[in-house]
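Starting off, we have a lone chain in the form predicted alone, written out as structure tokens.
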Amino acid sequence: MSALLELKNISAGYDDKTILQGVNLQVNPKDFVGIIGPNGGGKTTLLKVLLELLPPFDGKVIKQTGLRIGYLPQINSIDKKFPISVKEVILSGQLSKSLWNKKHEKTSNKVDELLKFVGLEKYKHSAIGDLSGGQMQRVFLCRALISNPHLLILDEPNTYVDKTFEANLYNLLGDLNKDMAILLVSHDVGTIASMVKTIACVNGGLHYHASNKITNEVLKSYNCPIEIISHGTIPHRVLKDHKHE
């Protein structure tokens, strides 16, 4: 199986401060990797390296030729007064095609399909500034999917999304994973454990676990106490022992 993307001994950071060191990760077709870790541990830095927004201090980023990546950032900053429609925002995810080429009938149909899924079909021609935060997040999810990516990267995808749609979102990700690899960053460890196939813990380095089970090994890789809420018939909590100073 040919890897879609591979990080080899990556060290990265900002100016002269190293945030990540010795990171190795391989993403294969139809992988579903949950990325977890404490605040400040380097999750955002990792995503920037993956997206080639931040050149590493050392190491290599190897991508499959022609790899298409869809990206849903945690926070989407947009000028609500900017005159752009929902449809145009989604189409902007196809960087290699003109927004105004009317011959792309299949692309237009794809926009309709995506908007129908997220329940926003009636907002197709609305100004993006007229939408709520949750609605905007749905539109940007459509934007991430419009190019039919091989790899979908989501940074806290449930940010701003209402609870009703959140359940639909996670069902969608399960369906999407049949056709594409997914990297999902989330603080909702319980949800991640029930959805993903493998887990990568990021805290200065990267500890990869070829399983979706949260074990003591996973907890230790954080180097800090975290609380896990297990969603099951009998919900329970696991809290790592730690000393208070």
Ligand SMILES: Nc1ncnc2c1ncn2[C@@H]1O[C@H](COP(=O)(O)OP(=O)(O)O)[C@@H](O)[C@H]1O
The other form holds:
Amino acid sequence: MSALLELKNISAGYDDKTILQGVNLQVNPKDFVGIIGPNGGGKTTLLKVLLELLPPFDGKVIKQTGLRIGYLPQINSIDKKFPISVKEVILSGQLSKSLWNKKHEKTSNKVDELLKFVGLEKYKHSAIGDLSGGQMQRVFLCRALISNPHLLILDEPNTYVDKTFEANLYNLLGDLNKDMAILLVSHDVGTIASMVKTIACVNGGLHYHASNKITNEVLKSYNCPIEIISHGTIPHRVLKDHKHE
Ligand SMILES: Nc1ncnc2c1ncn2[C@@H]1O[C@H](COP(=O)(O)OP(=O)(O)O)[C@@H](O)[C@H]1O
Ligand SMILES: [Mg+2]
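Having gone through the form predicted alone, I am curious about the other one (the form predicted in complex with the ligand); can you provide its structure?
What follows is the entire complex, opening with the chain shown before.
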């Protein structure tokens, strides 16, 4: 099986400020990669390069022909006045208008199906700005899934999501991973370690670990004094005192 997507020796950043350097990454079908790293380490920047929203200073992004990517962006601030309905947000994840025209009926069913899945069916015609942060994040997850992607990219999907839905979300991702590759960015190392297959640490560069075990080596490249103590099936996380500047 050939790679879905490959980054080759990428350096990237903004204006003349380099954020990422010498980044290599290969994403294969059925991969489930957890991307961790300190705040400001370049995780979101890496995703933007992957999605070709940010042209790299150097290096190459190689994609399999016809690759469909679903993207749930990191939600920082929410514009409550954005005049668009929940249904419209989800449909905006469609690849092109022609596809939407041809598959209108099918797509409409899919919107219902996805909304039911995230427990928001009654909000279909609500304005997106009327929803809570967690609900909005679920709508954006539907948006990422509407095109039936080969690769699903999630940037901090659990920022606003409440604890009950968070468990659902992780079950859901496990199911989705049977059909698609997933890249999941999270600063919550302990939680994602139990569900992903491999881990990439992003902190200026990218360190790839071909397993989901949080070893000392992983923690060293994470560059934070974190200790993980495993207790049965529940990972416990202990943070020593430390500062990010
Ligand atoms: N649009 C931008 N213009 C300039 N600098 C940016 C921009 N977006 C992010 N940065 C900077 O790039 C660095 C990496 O940010 P980011 O990729 O968002 O990190 P992370 O997602 O790991 O928290 C930070 O120092 C941030 O301030
Ligand atoms: Mg980020």
